[in-house]
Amino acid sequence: MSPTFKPLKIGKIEIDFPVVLGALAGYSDLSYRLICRSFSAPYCTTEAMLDHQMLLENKLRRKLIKLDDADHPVAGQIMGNDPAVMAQAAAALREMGFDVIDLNFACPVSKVVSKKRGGFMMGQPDRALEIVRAVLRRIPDRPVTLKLRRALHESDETYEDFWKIARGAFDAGVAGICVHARSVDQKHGGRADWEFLSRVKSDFPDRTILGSGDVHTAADALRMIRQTGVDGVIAARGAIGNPWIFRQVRDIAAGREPCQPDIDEQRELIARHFQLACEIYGPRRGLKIMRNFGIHYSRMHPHPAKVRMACVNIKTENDWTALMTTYYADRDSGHHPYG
């Protein structure tokens, strides 16, 4: 590996690649985060979840969140606006076995943003910092991390709020922060402030900073990571359909061409991603997962409307099957794909 690219490290845990798969509402469920394992993903992040549902009872609760033992290290993200509760969740989480527990102060989903939580959370520092610190001293033996924002609003050109909520979390002992370089009300609009980033870091040189925003593809994430120093990438919205990320980023660090699949390969992988998703939530839940994921995977396949709208009218198990048939057939099967 590229001296440049070396390893991540979050608390006491050492990660060997500092690309890394971020959280993904709908997406980064655990048969996505085995999917992405299997092409070297080093560390994954759950979907994030309401404080609230980590008290559930244990049998809920184990309907929301799932782990493996080949899904480690991994984080699990919380988001809410008590310290209270924020503390009960985070130590429910290290008791269900996670390595790391991350905070949400960064959803930009209108519905969250209004209910106070999430990115509600970057125009309000002083409840942030009492989040934090409630969370350091329920769990003083996990590393905690954060997911921040630029700023709240567009507007704040002095990201006061960011400054304060960064610099109070590492003097209570966060290990470390992903800043997501764009304001909560821009969401996904627009280009992400990656300078920015290299500020956060300059500011920060001896703290473990994670970067996002516009990681579209590998080359991107280890450009990101030349350009502003953060010490790591979340590949998020880039990863979805594509875990062949994972691999790419470590063939262009050392030098060979990217891997790029052909249709055996997002055939297989497909077919395996389908049976742990039906394995693991059962096969209806597990055929509305695939759905999702089946419009994400077309972009990789030579006829990605045709495939995108195929998926989009899954309705049943049958018509999965005949998506599979059509489109990503057995080359040796005399079935020529997509026709």
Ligand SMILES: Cc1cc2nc3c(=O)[nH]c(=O)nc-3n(C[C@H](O)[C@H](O)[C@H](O)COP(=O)(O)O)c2cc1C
Contents of the next structure:
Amino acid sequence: MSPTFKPLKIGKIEIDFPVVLGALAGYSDLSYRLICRSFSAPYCTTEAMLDHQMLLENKLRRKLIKLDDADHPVAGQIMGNDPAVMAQAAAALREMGFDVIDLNFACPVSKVVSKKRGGFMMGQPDRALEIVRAVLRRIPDRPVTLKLRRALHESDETYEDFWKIARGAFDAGVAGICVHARSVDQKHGGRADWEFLSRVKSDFPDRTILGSGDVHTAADALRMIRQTGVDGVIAARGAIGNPWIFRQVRDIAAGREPCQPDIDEQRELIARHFQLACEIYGPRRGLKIMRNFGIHYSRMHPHPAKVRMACVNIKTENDWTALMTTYYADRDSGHHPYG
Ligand SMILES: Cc1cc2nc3c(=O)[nH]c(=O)nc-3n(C[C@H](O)[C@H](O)[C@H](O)COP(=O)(O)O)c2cc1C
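Structure of the form predicted in complex with the named molecule (previous: the form predicted on its own):
The next block holds the full complex; its first chain is the one shown before.
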């Protein structure tokens, strides 16, 4: 590995490469985490889960909380606004086997923010820190990290609340923060402010800082580390449908040409993902998951628009099989109209 790209440390956990899979609602589920691991993703985070749901033994919790021996180290992400409930949820995740507990103070989705959760906390530093302290008291033996945005509003020029949360959290003992360099207002639009990441890292030179925002390719991930000095980077939208990104970052860091999957590799991977999703969630939900992912995998295909349209129209497993046969057929089968 090039000296610029050092392993990442979260508490006592050492992660051998500093580009990891971020939390992605609807995407960073166990099936996709295992797919990304097979391309050497060294660390993954679940999607954000509501704190109180972690305390109920029900179907939704069983669906969200799926772990596998091959899926470590892994962070479980929770969001909420009551320190006591967040602390209980963190303890529940520790019992289930999560290696790191990540607190989400970043989610910009209106129905989350209006319920005073997620990104809402970026404007409530005192409350946010109460939550942090309650969680740390409850699980002193497990690393706790935060997902933050650079500010709540676009107009927050001083970012005062950000610094208050970040400083208070490090003083309280969090193991690291991941900063999405957009404001909550920005949601996922506009540009991420990488300059802000540089400032965060220079303010906390000895702390673990992960950066997030506008990492579309493997080259972007490594550029963020070089340009801003952050200790690690999360691949988010850039990783949806491109698990190869985790191999590509290692290729580039080692001075090799980054691998580009051909149609045979794409077929093999998509088939494996389909099988995993069906094994983990059953055939109905597995098919739904793959329809969603298929749309993203289509970006790699020589005819993305056609594959995307075929994915959108999938209703049955037969539709799926027909799509695979039409667009991802094995060259050796002699049927390869689109490869
Ligand atoms: C579909 C989608 C779902 C997301 N879900 C979560 C989530 O559950 N928890 C979280 O902390 N961030 C979530 N994020 C934010 C990403 O982790 C990441 O910070 C953001 O997309 C910025 O990175 P990017 O511009 O490289 O995609 C989500 C983003 C997207 C696009």
